[in-house]
Every structure is written in structure tokens, then in C-alpha cells.
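In the block that follows, a single chain appears as C-alpha cells, in the form predicted alone.
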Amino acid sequence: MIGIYLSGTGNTKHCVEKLLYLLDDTAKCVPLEHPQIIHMLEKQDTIILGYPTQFSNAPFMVRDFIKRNAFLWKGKKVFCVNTMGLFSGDGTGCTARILKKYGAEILGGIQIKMPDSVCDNKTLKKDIIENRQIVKNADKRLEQIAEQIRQGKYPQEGLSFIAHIKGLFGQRLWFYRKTVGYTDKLKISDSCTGCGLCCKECPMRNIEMKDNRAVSGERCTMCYRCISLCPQKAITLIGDHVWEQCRYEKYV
């Protein structure tokens, strides 16, 4: 078993953490930029599979991801972990739909709330007392799963044909140029000063320093890692002001 996640600001990366050392605590789990993951993946069976929500579909990098390495899912066992703040009506179907048209068996999914990511919108911006409140409601929830994994009963959260369509005309049909690829719409103001930190984090390799100063690509998958980070917060993505940078472990 092993445990692959696309993580922004922390919270998908500590689901996929957590339920893994819950059923194997001597799996590994890595990011899906590490630079040994196919061969990784290869080595497996099973495969629990995490990423954010983004308006009701996966990021773009996790199903490019998946289309790109076509070959390596036949015959896989993968169970789909998919945080969210709000909503996220079909998010592991999301996934599986492409997963199971590669010959990969879903075993289920899981759709756990955690603490809004998105740093540059105020909407769903919750104070720390209730965000800590929702991580201790999500690592009992990651236990109770656990213990139905152990009793061979998996969730189907998000996979039903009604999970489908809430998804479908939830967000994503009025969003569905927000996903349906990369976007070169991160901006970085002249604030920065040129730490390099946004460059090492970058999942997609998509910000390089040019005269001691950050500059984004095309290749956005809008993850909001950069941007929560980032010391003088100097980039934005959907606004144009970081109202507080949404990372995990300031919350436990």
C-alpha cells in the first residue's frame, strides 16, 4: 500500500497521512511531484489517492497526472481521498471515472472537511478556534473510516451517479474553464523580494526567479501553495489580497 497526494496548504497531505498509518503504519507516502513516484507506484497494489477540491473537480495537475501514466493503473486497487471546504458533490468521482477507464479498480472515496485553502477570497475564512474544530472533526471521522476499512467495508462518498450530477451542476459546468486545464493567471506582485521559496514548493515547477525576482509560467494547477507560504505575501490567484494564508499546521 501507499499513500500519493496533491497538497496545497497541508490538509490533504495530513488525510492521506493520517488513513494510511491508521491501516499501514510502515506504507509510505509522498507527494505527486517526488521524483520516484512512478517507480513507486509500480511496486503496489493499492493505492490511496488524495487532493483538494477545485469547484467541484480534481486539480488539474492529479487528472493530468493519471491520463499522462495511463499504463500504470491497470490492475490497481485505489481508494480516492478528496478534502474540501464547503462542497464538493462528486470530487472522488472525479477521479475514478478517469482511474476505472485505465482498467484500476475504486475501491471507494471519502470526502472530508478541512479548513478553507483558498488565501486570496474571503469567503468561507473561518477563525482559528472553529478551523482547529473541524480538523479534530476530521481525524475522527479518518478513524471511524479506518475501522470500516478494517472490516472490509468501504465508502462510496462522492462515486454515485446523484453525487455525479451534484457536482456537475453544482459548480463545475459554471466553472468548467477555471478546470479545465492549467491557467497562467497566479500574480506576483513587487513585493517580493526574491527568497525563492514559491520555486523549491511549486509542485509544477511553474515559478522561476529572472533578476533576483519571482515569475510565474502557464502551468498553474492552482494548488495555493505558493501562496501560503510565500513571507511577504506576494502572490495571489482568484484575488488580489492575501486575507490569511490558510496553512494546516496552524491549527493543531
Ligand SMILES: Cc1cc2nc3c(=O)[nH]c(=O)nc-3n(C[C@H](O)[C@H](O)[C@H](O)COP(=O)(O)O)c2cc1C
The other form holds:
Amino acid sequence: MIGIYLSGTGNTKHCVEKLLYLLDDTAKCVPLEHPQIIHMLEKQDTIILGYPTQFSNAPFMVRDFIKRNAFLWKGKKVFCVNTMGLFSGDGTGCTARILKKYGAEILGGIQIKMPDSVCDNKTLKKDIIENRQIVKNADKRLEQIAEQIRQGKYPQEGLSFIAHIKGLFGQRLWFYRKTVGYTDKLKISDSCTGCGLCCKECPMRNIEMKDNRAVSGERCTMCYRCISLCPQKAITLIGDHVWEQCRYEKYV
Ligand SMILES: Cc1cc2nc3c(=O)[nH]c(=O)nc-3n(C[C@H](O)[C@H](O)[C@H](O)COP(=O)(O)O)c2cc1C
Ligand code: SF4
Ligand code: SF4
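Would you generate the structure of this protein in the form predicted together with the ligand, following the form predicted alone above?
Let's see the whole complex now, leading with the same chain.
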């Protein structure tokens, strides 16, 4: 068994690691951007795949990864873990349907509420106490889910036809243009001091350093990692001001 994930602010990383180690404490858990990921996946039969919901869809990087490596999935057993701030409809179904097309067997899926990673939109902000409680609840759920799976009962959250309709009409259709590909809309303000952290941490290698300033390219997958890490709060995407940087570690 192996765990793989895309995680911007650490929520999905935590959920996949926790579930995986409860099921098999010898298993490896690696990010999608790991240089050896294809080689590692080829050797495994069972995969836990995690990613955050974005507008009731899977991030483009995740869908792109699945499609570019279509040869990988035949005969693999995949369990989908989707984290969300509030609502994802068929967040797990968004990858499960593609994986099935390439021959994977979908064991099941879960959609776990975690702190909202969008930190440049004030209306989505929750206080630290509420976010800590959200993480505690998620941990409790993951323990219950691991017990269920040990008994051979895989949850099927987000995989039904009704969930598909909810995801599609609840959000995905209206925000279709935001998730159809990578974005070039990342903004980096003049307060950038050129520390290089965003460039080093971006899973898409979308940020370059030029003349001691960070410059964004056209391949951002909207994960919010750089936005949540920048010491100057110089990076924004949906909004224009960083209210409070979100990182999983702040809530434990
Ligand atoms: C661009 C973007 C869009 C998002 N859209 C949704 C959404 O539609 N529904 C939701 O519940 N959460 C949404 N979220 C919140 C994340 O899915 C959630 O915080 C997730 O746990 C982040 O995981 P990560 O830390 O592993 O990246 C969105 C986050 C981002 C960055
Ligand atoms: S992390 Fe912030 S300050 Fe550092 S290079 Fe990136 S944008 Fe500039
Ligand atoms: S540029 Fe920032 S938000 Fe976009 S993919 Fe890279 S780290 Fe994520």
C-alpha cells in the first residue's frame, strides 16, 4: 500500500498519512511532486490518493497527473481521500471516474472537513479555536474509518450518482472556468524580499526567481502553499489581501 497526495497547506497530507499509518504503519506516503513517484506507484497494488477540493473539483494538477500516467492505473485498487473546507459534493468522484476509465478499481472514498486553505478571502476565515476543533473531529473520523476499512467495509462518500449531481450543480458548473486548467492569475506584490521560499516549495515549479524577485508563471494549480508560507504575505490569488495564513500545523 502507498499514500500519495497533493496538499497545499498540509490538511490532505495529514489525513492521508494518518489513515495510511493506521492501516499499515510500514507504508510509504509521498507527495505527487516526488521525483520517483511513478516508479513507486508501479510497484504497489493499493493506493490511497488524497487531494483538496477546489470548487467541487479535483485540482487540475491531480487530474492531469492521472491522465498523463494513464498506463499506471490498470488493475490498481484506489481509495480516494478528499479534504474540504465545507462542501465538495462528489470531490472523490471527480478522480474516481477518471481512474475507473483507465482500469482502476475504486475501493471507496471519504470527504473530510478540514480548515479552509483560502486565506485571501475574509468570509472563509474561521478562528483558531474552531479550526482546532475541526482538525480534532477529522482525526476522530479517520480513526473510525480506519476501523471500518480493517473490517473490509470501505466508505463510499462522494461516489454516488446523487453526489455527482450535487457537486456538478452545487459548484462545479458555475466555477468551471476556474478549474479547467492551470492558472496564470497568481499575484506577487512589491513586498517580496526575494527569499526564494515560494519558488522552492511550489509543487508545480511555477515560480521563478528573477532579479531577486519571485515571478509567477502560467502553471499554478491553486494549492495555496506559497500563499500560506510567504513570510511577507506578498502572494495572493482569489483575493488581494492575506488575512491569516493557514497551515495544518497551526491547528494541532
Ligand atoms: C482554490 C481553492 C478552492 C477551494 N474550493 C473549495 C470548495 O469548493 N469546497 C470546499 O469545501 N473547500 C474548498 N477549498 C478548501 C480546501 O479544499 C480545504 O481547505 C483543503 O482541506 C485544503 O487542503 P490542503 O491543505 O491539503 O491543500 C478550496 C481551496 C482552494 C485553495
Ligand atoms: S516567499 Fe514571499 S518574499 Fe519570499 S520570494 Fe516568495 S514572494 Fe518573495
Ligand atoms: S504557485 Fe503557489 S498556489 Fe500555485 S501551485 Fe505553486 S505553490 Fe501552489
